[in-house]
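Quick heads-up: it's one chain on its own, the form predicted alone, in structure tokens.
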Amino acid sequence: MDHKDLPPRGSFTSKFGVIAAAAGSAIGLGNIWRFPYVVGENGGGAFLVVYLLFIIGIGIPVMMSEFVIGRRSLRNPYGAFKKLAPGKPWFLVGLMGVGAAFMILAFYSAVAGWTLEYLFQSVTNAFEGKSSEELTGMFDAFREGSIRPILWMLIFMAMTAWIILAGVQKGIEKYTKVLMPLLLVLIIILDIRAVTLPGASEGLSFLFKPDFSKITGKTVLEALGQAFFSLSIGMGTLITYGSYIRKKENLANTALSVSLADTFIAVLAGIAIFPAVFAFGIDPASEEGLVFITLPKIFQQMPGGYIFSLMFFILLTVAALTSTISVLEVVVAYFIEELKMSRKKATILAAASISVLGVFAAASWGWASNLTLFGSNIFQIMNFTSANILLPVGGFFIVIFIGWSLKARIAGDELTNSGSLRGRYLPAFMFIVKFIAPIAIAMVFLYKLRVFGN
């Protein structure tokens, strides 16, 4: 398909617009509820250090080569590959991409949901009173119900595609140049109180002090599989942002800015929980229990609780929104490109059928229970199979084509934005694509596989 035969494709309008999409799309619920609770079953401070070794890198070499692909070809992930790599198979990779949004967006829109619930719970006052074993059963009662889960997905889904539908620039960015300052401001007032309480240093000293001595090979290799999904990598956003940033953007200087925002909003929600935890000795491996049912009981016992739980919910809508509005985005560039779709049509068509399956997924502790495979039920299958399978082996690809397949003065090109820029980091960029990162990806993949580590 020639360029010209293309729909008009919008592009980001400025530097903080770009910054603002795409960490949105990295800033999610994996931020806010998975990385405290990870760090908390990984001993801490010396967890959050591995960590931040492999973002700067995996990490940002990994992006860079997303944002490389995007910028390069101008398309969706499928376009992409096909345009860069003509009569090659490497379109499968662009293909699973587009595939694993579907998937994902599927099932992370039923978590979006029960935010919703969550927070209407927030404004009703539902948590007043309630014992542990209480607020536990409401979030069973609640998980099990037959409506509730599937309407909350639904008016998710549909706020995500009243985003999309306004398109790049009055949509995307003009959203998240929004939600993202609402973002920080909320969780820094969260911070603000939850380091006042009395015992909070003991949860500081938690998340900072690192004991070096619980470093574990499984400790490793949580913290690289969390700084590889944590950054939204191999699963096409960064490709579909990619090709909206304009060529005067400095790809490497975007990447490095998104991976410190990404990395210090998770730690900030780390700054949120373990002061509030340690304070009401709750134990720091709740899980994901930690945001559903800790948390409502900590709020409660809080002065100004009901004021901060309202907060705490409307921040992880937030995070859930910039996520599913860039991933939401990376089925419907698809549909436009390659189905040759108005964007209205992509999108309704998107969200429509994503949603079918996003039924089942939100139905998945209710009627749809007993349709499981290997013990696990519809939601868990979609999780595993998108977070273990098909993110790492679309991260993996895409470093190998970048290190292997492309010419290195294509990425050389793009990453000096045609020489106008200095590019001395790119040897080791060009070293951590070929050789560091596909091991790195591929030791997390065959550890969630438990092939070993386990």
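Could I have the structure of this protein in the form predicted in complex with phenylalanine (PHE), to go alongside the form predicted alone above?
Shown below: the chain alone.
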């Protein structure tokens, strides 16, 4: 298909717009909700070290690769591989990404729905005076309900669809530029409160003192999955966004800034949560409930906690929204370009079909709690499979594609803007995408499967 047959494509209109959009995708519930509890379950500091290594050695190169594929092809993930490697099976990687988008958006919207519930509870001041046990009970009771979690999930999905319908530039790009910095300020305020709690130091040493005896195959796989999930890589979100980046933008710099910002926010979220976990005797193994139990407890201990709590859950909703639009856009771009739908039809169809999965995710502690596999409910299966399997496998093939299939000249051309940037790192980049990153990903899987070590 010729490019001129395609509907006109949007593009991000400024350098800051690109970073805001990509960082908006990366920064979200993955940083503030998922990161703390995954760190908690996997032993703290040692996990953090492995996580950071994966961000640098695998995450950033995969992100650069996705940008290259997207901007070169000007397509959705499926169309991108079709165009860059005609007649070869690489398009399957793009299809897998579209599938992962379904799964991620389904359970992610469920958590975003919990955030809306907590925003609502903040308005009515429902956390006031509750003990840690009571807050835990409150979270469990909400999640086990049969209506509210689903209702909130649907409301959130509708918000996502509405923005995607309106077009990304005029809606979210405008607001995120203001709201994301505000979120940062709020987290820093929470951090200050958290680290000055009596008993905070225990939480900080849990987060920052690595105990390498806690590293197992599972830890390493979870760190890899968390790195991919948090950076929004491995499923073509950033191929799609890359296809909206103008030719004069510096892809490597963008990847670096986005990854730094994302990692910074995750660590700040950890600094807010762990001191409170230890200071208030909250069970660090509270899994998916951890932040929803810990944060209200911190708000209780702050002057103006009511206002902070309101603001925080509003901003968390926004952060979630700037991530979910990037996931929905993958599916919508695919429907528009490959199935020749209008944006409106594509958005409605995508949001509606993903909502069906979302209902099951949201009901995973309610009426769907009997549907389990190896002791995990539907939500947990979607969460684990997408982050720890689909994204790393996707990332593996993306770097292999750049390293071994696409002509090296093309990657070089995109990363240096046809030679106008220096790109002295290019030989190192090629070495990483050819060898280091794919071997590291493969080794994580082998280690987890106990093929060696452990």
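Numbering follows the first chain given and starts at 1. Definition used throughout: the rigid core is the maximal C-alpha set that superposes within 1.5 Å between two forms. Computed from a predicted structure; not experimentally measured.
Q: Inspect the rigid-core superposition and answer whether the C-alpha of residue 208 shifts by 2 angstroms or more between the two forms.
A: Yes, shifts by 2 Å or more.
Q: With both forms fit on the core, has residue 383 moved 2 Å or more by CA between the two forms?
A: No; that C-alpha moves by less than 2 Å between the two forms.
Q: Rigid core fitted, then: does residue 225 show a CA shift of 2 angstroms or greater between the two forms?
A: Yes, the C-alpha moves 2 Å or more.
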